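Let's start with one chain on its own, the form predicted alone, as structure tokens.
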Amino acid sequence: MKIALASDHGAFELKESIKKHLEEKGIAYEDFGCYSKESVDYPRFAYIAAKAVADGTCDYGVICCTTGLGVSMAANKVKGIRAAVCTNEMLAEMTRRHNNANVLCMGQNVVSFELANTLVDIFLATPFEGGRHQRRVDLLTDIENGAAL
């Protein structure tokens, strides 16, 4: 399994933290930046690390800024991924079990650094139902190549 990473700014400490917090699990990833607490645009952080989970470079992606909310609105743009913003463990377990979700987000002001870890290890750990859950993820990918309902 390989973790896409990436944070603008506002997130640069919380990633640091997942990072170690991978490499103590022994989980790889790749860490598409920021690298550093200097001001830039989260939109093209989100965006290359959803890419890499979209062409399959990485199998998931866990991408944060100060709330979660503008990297999810981006990494959701990209054809394939289903990014959700979490806050506790319960939605960490059911956008994958229901959602499939692809792309873990987090707000640096929002979760702390220790529960950001928790809701990590949750959502990789947890698997897809699949069954009635996944008509409603084909509706999604239907939607996404224009389709009308």
Ligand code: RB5
Given for the second form:
Amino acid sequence: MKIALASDHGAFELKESIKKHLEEKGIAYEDFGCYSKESVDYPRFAYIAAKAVADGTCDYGVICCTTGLGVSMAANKVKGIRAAVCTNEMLAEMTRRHNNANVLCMGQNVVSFELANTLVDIFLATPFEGGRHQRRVDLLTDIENGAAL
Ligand code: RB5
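Could you drop in the structure for the form predicted in complex with ligand RB5? We only have the form predicted alone so far.
Entire complex below, previous chain first.
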């Protein structure tokens, strides 16, 4: 398993903390930036990490900004991406079980570093349930492809 990591300046420290956590767990990752606390534009970093998930280079993405909101909007514009902002354990679990989310978004000003690590663990460990949820996820893909539902 390989994780695409990215953040803007507003979550640079959170990304670094998540990197350390993944290293401790022996989980491979690629860090798509940013690489300092210098101000940058979050869509660029969310995009490049989301693309790595969409093209199969990475299995999942963990993308952070100050709130988690901007990066989720950017990531969700990449075809094949289902990005979810998670702020608690239930959301991290349910977005895998029901939405087959492939990108976890978090905000450095929203979750503690400790909670973020827990959400990463839950997100990566929880399987998609499939069944009726597959039909709904397929409908998301239909919307992405311009279908009228
Ligand atoms: C950057 O100031 C901030 O807007 C960004 O980190 C993010 O929270 C946007 O949604």
